[in-house]
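What follows is a single chain, given as C-alpha cells, in the form predicted alone.
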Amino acid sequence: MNIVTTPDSVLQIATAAMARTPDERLRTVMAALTRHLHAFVQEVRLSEDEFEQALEFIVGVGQATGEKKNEVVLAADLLGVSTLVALLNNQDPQGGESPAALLGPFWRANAPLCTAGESIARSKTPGVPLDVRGVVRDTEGRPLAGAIVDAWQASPVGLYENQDPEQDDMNLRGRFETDAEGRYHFRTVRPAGYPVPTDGPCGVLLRAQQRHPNRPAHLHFMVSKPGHKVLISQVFADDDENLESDPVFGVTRRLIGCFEPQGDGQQATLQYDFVLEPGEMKFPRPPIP
C-alpha cells in the first residue's frame, strides 16, 4: 500500500504523486527540489520548532514585499542563489560576452529615455560627478548601434529613489541608445556603498549570522538589442572596502571597474564596454513597480 510507514518512506510516496505532472521540466524540477528538501531535513534532523520558525520566515518574507522593496528577491540574493543562477546561465568562456550579475530588488522598468551625455541625477544629488562611457559590441567585436543601455544606482547616501522621499521619481535611472559606433555616454554622481534593507526577515537572518549588510558601491546595467540576449550586469568601484564581503555575493573579478579620479579628485570617470551574445531579447519582471 502507498501508505507512509517511516520517515524514509515519505519521499518515495511524495515523488510518485508528482510523477504524473504533464510538463516535463516542472516534473523534473519539483522532483529534484523534493529530494533535496527531504535530504536537508534528514541531514539536520529538523525539529518541529525549527520548522515553525522556517515557515514564519517564509511568510514574513512575503509580507515584507511591497512597492518599496522586494524581500523575496533579497532573500534569494543573501543566500547566493541569485548570483548562482546568473553565473550558471551566463558563463560561456568561448563566446566573449560580458559577465552577468544578479538583477537585485530595485530595478524599475521604463526608466526615462535620455540623450547621449545627459545626467541621470535629476534631483539635488550631491556627490562626486561621474562621467560614464563605453562601447557595446557583439561577440564578433562589431559595434552594436541602437542598443539600449539601462542604468540605475543608489545615491551617494546609499538609497534608491523609491526608498528616499528627498529624491525625485526616477532619479539616478536612465536609458541610453548607442550611436552608430556602439558608444554610450551618460553623467551621474559616484555611487556609494549601501546596506541592503534590514528591517524585515532578511535583516533578522543577517544579524543572526553576524554578517554585515553593506554592498560595495556599484552601478547597475541592463543592455539590450533585438536579436541578442539581454545582459543584466553591475560594475563595482575598485576601491570599495566591501568587494570581498558583498552580502549578496555579487562581485566577480570582471565586474570590477576602474572609477578613475580626475584632477584633485573632485570628479571621476568610468570606461566600461559590454559584449552581447546572440539570443532572445527577453526582459525580467520588475521586482518593484
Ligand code: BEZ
Given for the second form:
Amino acid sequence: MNIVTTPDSVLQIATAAMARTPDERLRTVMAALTRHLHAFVQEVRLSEDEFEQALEFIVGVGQATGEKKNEVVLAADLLGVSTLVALLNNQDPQGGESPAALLGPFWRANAPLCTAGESIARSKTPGVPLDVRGVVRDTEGRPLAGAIVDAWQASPVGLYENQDPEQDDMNLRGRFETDAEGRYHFRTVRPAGYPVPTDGPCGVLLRAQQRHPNRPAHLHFMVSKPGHKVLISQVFADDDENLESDPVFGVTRRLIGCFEPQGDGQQATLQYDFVLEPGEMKFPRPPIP
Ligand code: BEZ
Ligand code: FE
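Please supply the coordinates for the form predicted in complex with this ligand, as a counterpart to the form predicted alone shown previously.
First the chain shown before, then all remaining chains and molecules of the complex.
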C-alpha cells in the first residue's frame, strides 16, 4: 500500500506519485530534485522552526521581486547556481567560443540601438572615460558582420540606472551592430565595483554568513547574431580587489579584461573579442522589465 510509514517511505511514495509525468525531462528533473531535497532534509535533520524560516525566506524573495529588482535571480546567483548553470552549458569550448557568465538581475531588453563609437553614458555620469572595442567572430575565425553587442553596466557610484533616480532611463545601456569586419566600438565610463542589493532577504542571508556583497567592477555583454547561440558574458576589471571574492562567483580567468590606463590615467581602453558558436539565437527572459 502506498501509505507513509517511516520518514524514508515518504520519498518512495512521492517519487511513485510523480512517475506518471508524461514529459520525460520533467519526470527526470523532478525525481532528482525530490531525491536530493529529501536527502538534504535528512542530512541536516531540518527542525520545524528552520523549515518555517526557509519557507518565509522563499516567500520574502518572491515579495522583494518587482520592477526594480529580481530577488529570485539574486538568490540563485548568491548560491552559485547561476554560475554553475552558465558553466555547465558553455564548458569545454570546441571551437574556441567565448566563455559565458551569469546574466544577473539587471539586464533589460531593448536597450537603445547606437551608432559605432557612441557613448552609453547618457546622463551626466562622472568617471574615467573608457573606450571599448573588439571583434566578433565565428568559430572558424570569420568576422561576423551585423552581430549585435548589447552592453550594460553600473555607474561609477555602483548603481544601475533603474536603481538610481539620478540617472536617465537606459543610461549605461546600449546595443551596437558590428561592421563588415566584425568590429564593435563604444565609449562609456569605467565601471566601479558595487554591492549586490542587500535590502531584501538575500541581504539578511549574506550578513548571517558574514559574506561581503561587493562584485568586482565589470561590464555585461550579450552578443547575438541569427544562426548563433546568444553569448551572455561579463568582463571584469583586472585591477579589482574583489576578483577572488565575487559574491556571485562570476569571475573566471578568461573573463578578466585588460583595462589599460591611457596617458596620465585619466582615460582607459578595453579590447575584448567575442567568438560565437553556431546555434539557435534564443534570448533570455528579462529579469526586470
Ligand atoms: C550584476 O552584475 O548585475 C549582478 C549579478 C548578480 C547579482 C547581482 C547583480
Ligand atoms: Fe553587473
